[in-house]
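What follows is a single chain, given as structure tokens, in the form predicted alone.
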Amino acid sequence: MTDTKPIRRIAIIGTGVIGASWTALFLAKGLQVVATDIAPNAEAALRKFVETAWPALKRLGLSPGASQSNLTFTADLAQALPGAGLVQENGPERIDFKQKLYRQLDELLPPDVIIASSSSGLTMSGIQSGAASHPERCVIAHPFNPPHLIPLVEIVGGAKTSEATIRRAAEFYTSIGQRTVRLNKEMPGHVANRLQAALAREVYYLVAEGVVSAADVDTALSWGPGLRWGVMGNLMLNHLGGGPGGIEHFFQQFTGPMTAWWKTLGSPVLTPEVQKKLINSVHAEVGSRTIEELEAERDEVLLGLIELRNKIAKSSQRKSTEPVA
């Protein structure tokens, strides 16, 4: 696989929630996008999503050449592929479907075109078995919803994925402002969703056991550790938590208490009764607010945080390049 050709045209397969959000992001980065989906009214829904997302993307900063007019749509998969430098696949999470799709893509695409899957749970080793000729160009590029706002992309190769593909994929997503993490091993759920799952297990346990309400556990998260996690990751915060002694002192001080807590963490069974208790508590927290209102609140705070983090990152970059007096 050559890596000299810049990626300027993206083919989007599947324009549901994730595919539509990817589309908006790529357009905002000045790329050409051809989207395909066989669902009824898919094109109208996609264009409405992009139009709705555009003010937020404009606020974050559009790249030169960014335009909603750079989007074309076709229901014919084969017509969406010519000229694409990367395919972002967002099909159903069914291994049989994806293997069949990758067989088609492998036959239709030149061998140097990356096929990137947004799959949140399937392994690339399983998916790429459908691409008999060039499985080396297939890779997981899993976003975090909504990808037009949240920049995380998890890069995971399969057993037959080449290092060149992983490098090119990481370089592409980084070039459009995304934050990539490389998984050295395939894991169900990758990394971010596994972290969410571990936390969700304890959240569900605490509410199901009557320790706390949904409102209070959400307050504890979003106004406690969640605020810090929006700035730094867990291990870096551990380093700060150790004071002047850093991570070494943190483990000296907290290994005992922390591992003692681990022994009491819950493993709830999500029976219908437990689910009902969780659902009722969530609806009590929601009150009269609609999904749309909650999404708007989430996105507004996200935009503010992203703008602040981008400002700090640019300031740090300037300081690192200033000559030492």
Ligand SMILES: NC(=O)c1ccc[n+]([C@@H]2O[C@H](COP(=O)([O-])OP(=O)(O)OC[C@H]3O[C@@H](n4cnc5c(N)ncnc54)[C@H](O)[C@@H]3O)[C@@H](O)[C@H]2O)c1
Contents of the next structure:
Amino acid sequence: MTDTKPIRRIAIIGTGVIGASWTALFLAKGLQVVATDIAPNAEAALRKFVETAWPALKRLGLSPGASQSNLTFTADLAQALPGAGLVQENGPERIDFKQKLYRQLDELLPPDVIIASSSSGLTMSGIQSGAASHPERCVIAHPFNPPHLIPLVEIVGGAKTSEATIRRAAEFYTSIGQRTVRLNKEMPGHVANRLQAALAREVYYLVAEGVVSAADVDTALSWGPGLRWGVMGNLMLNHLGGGPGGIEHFFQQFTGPMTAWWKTLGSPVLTPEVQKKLINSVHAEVGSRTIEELEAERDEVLLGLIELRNKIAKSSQRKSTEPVA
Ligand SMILES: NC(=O)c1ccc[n+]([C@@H]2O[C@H](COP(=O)([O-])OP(=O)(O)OC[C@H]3O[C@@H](n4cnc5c(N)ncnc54)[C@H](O)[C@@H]3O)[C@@H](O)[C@H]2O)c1
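Structure of the form predicted in complex with the named molecule (previous: the form predicted alone):
The complete assembly is shown below, putting the previous chain first.
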């Protein structure tokens, strides 16, 4: 695989929740996008999504040449591929579907085109068995919903993925401003979803056991650790939690209590009754607020936080490149 060709055109396969959001992001980064989907109203839904997302993308800063008119739609997979430097695959989360699709893609695409799957839980080793000729160009590039706002992309190869593909994919997503994380091993659910799953298990347990209401557990999270997690990760916060003694002191002080709590963490069974209890508690928390109102509130705060983090990241990047006097 040659790794010199710049990626300027993306083929998007599947324009549902994730494919539509990727499309909006790639257009905002000044790339050409050709999208394909088999659903009858897919093109209209996609264009509407991009139009709705555009003001937020504009606020975060459009790249030179960014335009909604750089989007082409075709219902024919083969028509979507010519000239693409990278395929972002967002089809249904089914291994049989993806293996068959990768067989087709492998036959239709030149070998230097990266095929990146958004899959949340399937492994690339499983998916790429469909791509008999060039499995080395297949990689997982898992976004966090919605990728046009949330920068995380988890990158992980399968048994047959080449190092060059992993490197080139990471360079591409980084070049458009995404934050990439590389997994050295395949894991069901990758990393970020596993972290969410671990936390969700305890959230459900605490509400199911009647320890707290949905409103209180959500307050505890979003006005407590959640605020800090929007700035730094767990380990860096542990380092600060240790005071001047840093992470070493943190472990000296908290290893005992923390590992004792681990022994009491819950493993709730999501029976219909437990689900009902959780659902009722969530509805009490939601009150009369509509989903649209809650989404607007979430996105406004999220945009402000992303803007601030981008500003701080730029200024620390500037400082690190300033010549030392
Ligand atoms: N929804 C999320 O929060 C999320 C987050 C990260 C990753 N993902 C991953 O992204 C992928 C897509 O998930 P989604 O939530 O967008 O699903 P979705 O159901 O919203 O979208 C899937 C789309 O694929 C289309 N499709 C089906 N067969 C097709 C074909 N043969 N050719 C082209 N298009 C076809 C469907 O019409 C649909 O629009 C999955 O692999 C999922 O694991 C989802």
